[in-house]
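A single chain, nothing else alongside it, follows as structure tokens in the form predicted on its own.
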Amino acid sequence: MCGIVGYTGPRQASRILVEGLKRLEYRGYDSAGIAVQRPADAGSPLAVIKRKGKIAELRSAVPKDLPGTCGIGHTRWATHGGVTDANAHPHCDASGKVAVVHNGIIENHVALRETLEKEGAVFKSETDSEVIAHLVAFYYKGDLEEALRAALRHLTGTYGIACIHSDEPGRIVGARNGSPLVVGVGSGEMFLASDVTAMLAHTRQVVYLNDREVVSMSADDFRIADLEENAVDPKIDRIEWDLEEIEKEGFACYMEKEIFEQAESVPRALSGRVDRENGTAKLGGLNLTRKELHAIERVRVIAAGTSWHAGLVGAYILESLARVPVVAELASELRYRNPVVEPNTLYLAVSQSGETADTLFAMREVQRRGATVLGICNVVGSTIARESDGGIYVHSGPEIAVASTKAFTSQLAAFYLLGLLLARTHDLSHAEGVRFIKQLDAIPEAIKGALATRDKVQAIAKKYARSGDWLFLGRGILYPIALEGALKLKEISYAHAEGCGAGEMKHGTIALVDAETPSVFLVPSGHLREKTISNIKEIKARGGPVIAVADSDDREVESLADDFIGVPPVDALFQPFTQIVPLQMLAYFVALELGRDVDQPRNLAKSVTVE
């Protein structure tokens, strides 16, 4: 959601903020500024600049030569207030000395502002995040850290938070709760971050923050305690990604570039995770035995969005392999439940950045219950990842573009190879386990096939590019397919579009057909077939145009479609790995004929990290 950046160190803040900055723009956010420690002759304390719209706003207002070494700055996700220069952040105090900028909601931020208001403080914005900019310069008496501290102490919900003052130049300091936090560690430099993107460019050691914790950082040294001042030893991590791997490389848009990454990001997803000669899978970060794992009698995916449907795909994996029952339930479903945790059950919790707040929250909650839990992840040091008992990287690589696409992928082949472990451990034949091993190393050659549809696609969308209404039918284990091609149609071309079980399309959504609504059918190659084209017959029927994804040799289907988008011909179980891609591209071509902001479409953010 918003994005956090902090510079203290030798070198021009302003032009390491607005740069940091411009790498979380894929995060989403509707404006931004910085704030920056000026010298002791400069007059004003902090120079605070802050523009509604895009970074390219906020360069133009920054002077060039903007003195200053030490500042902060945001990116804003409208959630109190509207879009507008004084609801972005940073906020400061009515002396201009304190500036704080701020991801998450303060739940009680009425209250505080009230009494704030009492005690002499003058508000500028309607936004919750200003209390705290208020509550630290009440409490500050010559110490940033315990001021900060203080402040804590009266907020009830989530931060991330990172807080400057004129009178202790080159220092910054921030805390967590609920939202994420990342120190990186430079060469007599700091930076701060929500999300290590910002400061790749610069350093590649990183400590991840705690919830509760509180940093104190200068340009040569830091230090993180918790809210009870008991020092915490930091671990430090080292970032593996390349600065290369979050540029375009030629392609117009991210999400381009991330669709066609999937012929490289499923094979790092598999690699060293495939035991050949005993047909199982090798998935030594599930810190689970074999005795354990095959207690297992129940399994319970939490995950929200494009996670879900994955989790849904997981769930027909496992019950097919290992022959255990599987539900893949919505987090924000599941947290405000009071959820049943049964014995011998094992949680998945999937989440691309590994910090989204419901998938998180509902995790903490079956873990108090006792529930063991293993997270599915991309982001390496996510709170996800760290809270778990263990789990998968899907090794996807960064994921700039909002709508997912390879992290989607990713997550599948981490379903994949669980279920094939899972099974193994159960009742699957040594010969079936390396039967399976085949087909799946068939996969990065197939999703290829599926990527070389990309102009039948782009004619496709240009098509039917102005048509309001979309359905997206599918059965089985394209039906979650059906569910994330309409999900992808709807986040980047803002057109209507619903995912429908095809076995289910007579009880009602039938009634949406007319020839300007394409239907797009996802048709298996296994024995529900038969019944998708009987589907598809009765949409072609009623006028309503058809467009069928199908293994490339579907003759039958392809004379019945009004449009026809023919994938390599993979086993029925595997077929969400070659239908999605068309999807994908379908949503993008869409997006681009429309002229939408495909990379940042509106009112989204890449992590939800708040409710």
The other form holds:
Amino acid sequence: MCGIVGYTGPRQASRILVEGLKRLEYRGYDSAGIAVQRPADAGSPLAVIKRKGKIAELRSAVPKDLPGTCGIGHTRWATHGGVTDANAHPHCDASGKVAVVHNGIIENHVALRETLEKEGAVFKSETDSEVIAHLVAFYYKGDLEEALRAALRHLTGTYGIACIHSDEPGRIVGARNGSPLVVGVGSGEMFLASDVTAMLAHTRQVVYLNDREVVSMSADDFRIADLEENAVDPKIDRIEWDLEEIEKEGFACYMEKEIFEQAESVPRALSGRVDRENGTAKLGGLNLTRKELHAIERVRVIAAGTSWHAGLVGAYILESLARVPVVAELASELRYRNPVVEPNTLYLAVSQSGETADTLFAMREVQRRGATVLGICNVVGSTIARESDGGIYVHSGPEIAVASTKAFTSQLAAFYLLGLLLARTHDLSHAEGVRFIKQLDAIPEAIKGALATRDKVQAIAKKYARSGDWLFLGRGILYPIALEGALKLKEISYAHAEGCGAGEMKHGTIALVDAETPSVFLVPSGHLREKTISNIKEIKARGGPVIAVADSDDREVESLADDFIGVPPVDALFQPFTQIVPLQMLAYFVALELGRDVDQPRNLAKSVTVE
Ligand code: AGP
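Form predicted on its own done; form predicted together with ligand AGP now:
Once more the chain from above appears, this time first in line as the rest of the complex follows.
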């Protein structure tokens, strides 16, 4: 949600900032801007360029030869104030010497604004962020770090901030509380960004700031201290992602690329984590002894959106394999519910980005009450990954498209491994463990087979693209897949879609069925198959068109459905992998057909770091 980038060094800052913002655009994309120190002219106002719209608008507004080697930039996802040039960041003080970019929400901005206005500040935007620029200017006495620290003392809420002053050439000061900020250490140059992707083309050495830390950097030096001014010893991490991994590699958009990467990303999540000899899983990062694993009596998953759907599948896997009760909780609900943390309960915070505010705050809430929380995250070094007590990285590689696809199947892989490990510390036999691993081994090939339905799915998408309402129906472990299929379609096509338990349908949702409303059925191969077939017949009897996703050899379902997507047969417990893939493609092709912006759908952002 919003992206920050900063650069100081010998090179032309504007180019690096705009290029960095382009890479961050997936975090928010309703407006963008940069502020650059004018080189020869310390003391004069900063060059500030802001534009409503995507980064392309900003890029064409920035002069190619804009001088200056130190600056900051921002791409916005509006929270306070509409989408306008004025509300875009950076925000400046009245003299134009201070520029600030901010992610997060300043909760007490109204009171601060009133006070600052009484002191003579004139506000140019409706944002909460602008108060920071005026506060910094108010406290500035020749030391930007000091001024920012003084300003921070007045702020309530969350922030990732980068700030420059024209009287301090080459200096950037940043602070973090609840919104990620990373320092990039180059050779004779420094970077500051909300996300490593903004600086990956220039450096792989990074330092993640923690909450309540302030960084001050120049081209060849940086120092970090907490709010109480205690120096922090920086831990330099190395980023292993390749730049190519975040390029589109010939695909029309990131979502398409990410869908088609799943035959490789799922094995990456499983790689090195299977103990064939003992029929179990090896998950070193959990930081739990066998005894502690054995003592787990119940599990609670905390997550949002697609990660929550992965958690619902995970609940099914863990319950049926390890026989421990599991509840998947919506983080946004849990955090305000005064949750009861029971003993011997393991919490799992599931998040692709590792930065989702709802998940992070819910995790902190249960940690405060003594819970052990493991993170299931994709982004290495993200806040949830760092603050959890241990966890599993899903290694799906950078996921850029707003609609999550490959991270979802990698999260599923993590749940299958965890389910196996827990089950083997409980009642699952060695032989059953070995059999389970064999089935898991077959999944990457099955995903390839599911991806091969591409042309069929595209034809179905064309046929139904104009439908304004869709139903997605599944039972058992495929119920969360129905929810996820509906979410994918809503997010990127803007069609109304509802995910529903196929057995629950008759209790109300069936009233929506008519000839214009396609019902997408996810047909399980196990004991719920017959029940699901009955539900298909109920829809057909009411004139509703049925699209069925089922095992490719299921002739009965093929003959019943108006449109049939046959996926490779796998054991019923593993069907989420094969069934979600065509649903992701269906959403993608419908959105394409409707001319939607697939990677950056309206009103959304990749990582939701506000409430
Ligand atoms: C998925 O397609 C969505 N964009 C969204 O629901 C997402 O899964 C949710 O915001 C949680 O994000 P996280 O996994 O990064 O925590």
